[in-house]
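Below you'll find only one chain, the form predicted alone, shown as structure tokens.
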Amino acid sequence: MLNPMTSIELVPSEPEPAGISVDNVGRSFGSVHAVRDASFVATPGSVTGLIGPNGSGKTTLMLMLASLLQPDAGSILVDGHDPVTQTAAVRARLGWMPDVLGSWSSLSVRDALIFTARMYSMDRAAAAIRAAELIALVDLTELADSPTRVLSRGQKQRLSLARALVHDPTVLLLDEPASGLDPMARAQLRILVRRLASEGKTFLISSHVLSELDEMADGAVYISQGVTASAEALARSRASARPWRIRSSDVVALRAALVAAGIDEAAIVTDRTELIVALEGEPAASALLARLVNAGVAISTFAPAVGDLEHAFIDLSSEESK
């Protein structure tokens, strides 16, 4: 795309700080090592998923990032600032949406947001304007002047997201943000997160709804037993075999073509009107699809049976259990 007419001397510049930088972080509670050795980087303009089994250390890690817990070892930077020694600077730049955030039951949605904005030193007029913007953004207009105690679980999640955004942070930590949301609200959440990321914000999102996270995230950090997976382990996971769903109007012809293409018939799984086969990587999938089409098989569906994050989760969890 670049077509320079003249040579330009590039002057080295200081790299911009990562949105989140975690380096060999550990945190214990007595004899319980919640986080043993966590390291990763999340860059501005990106959405990073945080995935792992229950009890893997995800919540403890997020609490340290949010400056609510102090690490025993290692270092953390949030937008270039240390949550331990520069707590106020981190909190000014960070939006934190925990899995469950209590609300003031007697306050209206609007007043809850105004009160939150005031805690970030906004004057009353600016706080009221910001509250109105966020109420519209998270689609709570009809409930703006209702007490928060009448909100459903999903509506409280939307209010929690609005509170995290109230001071226009550069880094956002979202813990199970889609919990309780209906399909339309989940779709709106995906669109909003991607839009805010495109504006340069850094997102770290922890979720067990991996299919949902797959549609939002640019990459992922896998943590288990308090340790983040290495880049090498993640690369092996991406390259490992995963199931692919294939559908055809003629299942008999499809099965025969798969066998002719070298797929072990015993390894072909039938799932209603689809056949499932394990393939190692997209090049193998592309080659198989080409062979099926060339063989005259009418293919209506050819896609991974699980998303990238679910595949990584299953593959890395299985590797640990061996």
Given for the second form:
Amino acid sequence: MLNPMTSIELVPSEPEPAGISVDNVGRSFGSVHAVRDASFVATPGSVTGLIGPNGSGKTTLMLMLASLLQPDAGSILVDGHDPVTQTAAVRARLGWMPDVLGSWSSLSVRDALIFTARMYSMDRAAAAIRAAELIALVDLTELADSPTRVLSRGQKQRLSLARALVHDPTVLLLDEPASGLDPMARAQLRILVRRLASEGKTFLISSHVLSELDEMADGAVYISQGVTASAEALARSRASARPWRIRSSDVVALRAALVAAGIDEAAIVTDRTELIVALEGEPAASALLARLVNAGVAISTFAPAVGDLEHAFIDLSSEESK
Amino acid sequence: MSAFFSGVGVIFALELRQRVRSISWYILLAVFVGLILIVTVLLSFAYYGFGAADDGGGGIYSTIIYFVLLLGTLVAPALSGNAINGDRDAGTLATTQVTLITTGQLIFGKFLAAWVTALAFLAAAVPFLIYATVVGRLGIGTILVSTLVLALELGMVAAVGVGLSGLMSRPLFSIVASYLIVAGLSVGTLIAFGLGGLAVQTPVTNTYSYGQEYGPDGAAITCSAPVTSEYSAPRFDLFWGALVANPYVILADAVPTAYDQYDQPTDLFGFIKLSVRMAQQAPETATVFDECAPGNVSTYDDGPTARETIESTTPGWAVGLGIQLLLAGGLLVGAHSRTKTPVAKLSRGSRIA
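Starting from the form predicted alone above, please write out the structure of the form predicted in complex with the partner chain.
So here's everything in the complex, that chain up top.
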């Protein structure tokens, strides 16, 4: 006789797809289609930028990810959970830093963080400890016991970041996190984001400051008129002509060498002591640099005139308007 | 369940911390106490001026309790009418909603905080209520019941305010709408009762025959042929539901009545209660009076006493509180469905964060 006790098998549980997964998501408000078709994946340990012109649907997408707005179409998974049907599970894993800087104005920074922690079911003692850690983390120690209404914009921004981190979430949505921050605080933000990402957290950051996202983000999602750019469009954008900035102590020799290299003289833009030329793709740039060096031109700067993200942003935006 | 209430407790504590720290709240409280003090002092002088030494005080001192109700229902909407949409304007609603706090916890916590804040005003008025009771000889039942009813009415107004602040997107409009509901209950119910009762009339047939010859004992021997007259009577009994939704009526109706030796009420609340209870009774549609009928000698039926009327009719305060509970509860449920996230349907012009 078979003993049923010996035949118990452990059913391997489905591995939870971590990070953010957005699949053909759409949302309209009446006749306005704020988001029409958005699809992208953000993986744990990576920082993904969300880029698009004003009114392109970035904030609507963020609100749907933050479990505040239901999509009309498509599906969203945050660490494997659907924000509409498994709202509490998503909220336990998700930190959201909104672009609106709201704070309980009569509470101190410390109390605001303690109350937020308690909203995540932490007890008083744990909440107080967590608040103290976060105050140190975002460098608000001197203002810890001042009411939040006296904070400057940048300080409120840092409080908002601390609030998003209260429950040690695995997925973070940051909406314009760097606006209002001074260069020092921006550098700190970048270091903090990179450190948390290296610990395995998933970041989605929307920003208008593309140069800054360039330094922080591993990849980017472009959204325009409610539609995320396809992989093909991105590849096309990478291959398309973009301006390069070349500096030399001898501009005349540089210009002559460029013309000799087959570049139309009328297409060369002069910007103070630098010349800007349009080149298609990295191989073309490498080839040109090699030629210029071989020709004996003293090159001190040879770099893209705009960042990767900005180039893609402008390229895709102009493609959209065609 | 305890998890639900610990979340409610967090919202409640947060709301109280924000309110009690504002200076305007203390100024409002001081103005409130000052007004009651002035009214109490003036009424006391008026009382001595009347020289009513023994029982005239009841009517006057009942008005102090009414004044507390008036001021309380005027203050409460201001304390609750922007609870939810004010947070949305300040940018703190969405950041609360992305936490593990549920919409039910949020609304219930805000309602409790608004109620407790309003109860602070009642607590400040309690010494005046005790003074009114003692000097007006109103009895211990009066102070206990009237304080309880005042507390419930403040809760009702707090719930209306929080409910409307969830249903309407602009704080100004929801506060004004809360005041309109308070006005509707305090004044509108009286108008609805009066106009409704007068608009619906019932024809009444009155048949009577009067005595023409009287015997030695004074009883009529021969009577006239029956004479019929018709008139119409207002049907206030159909509209007493509107009357008892009135906070002032509920307060008067709920307070236990003291009677004098003729079974008449001794204070203002008692008289109001009597008239509210009499409004429940439908007018008789046919009255017959025959002076020659046997037994109808010279006895004249006084009808039921005030005590009998009050004791035999439906307690209006229970019906009134039921109506208010439905109103306040309905608004809170409505606020819940409008505030719930993730939002499926967003009404025009409103926003989330």
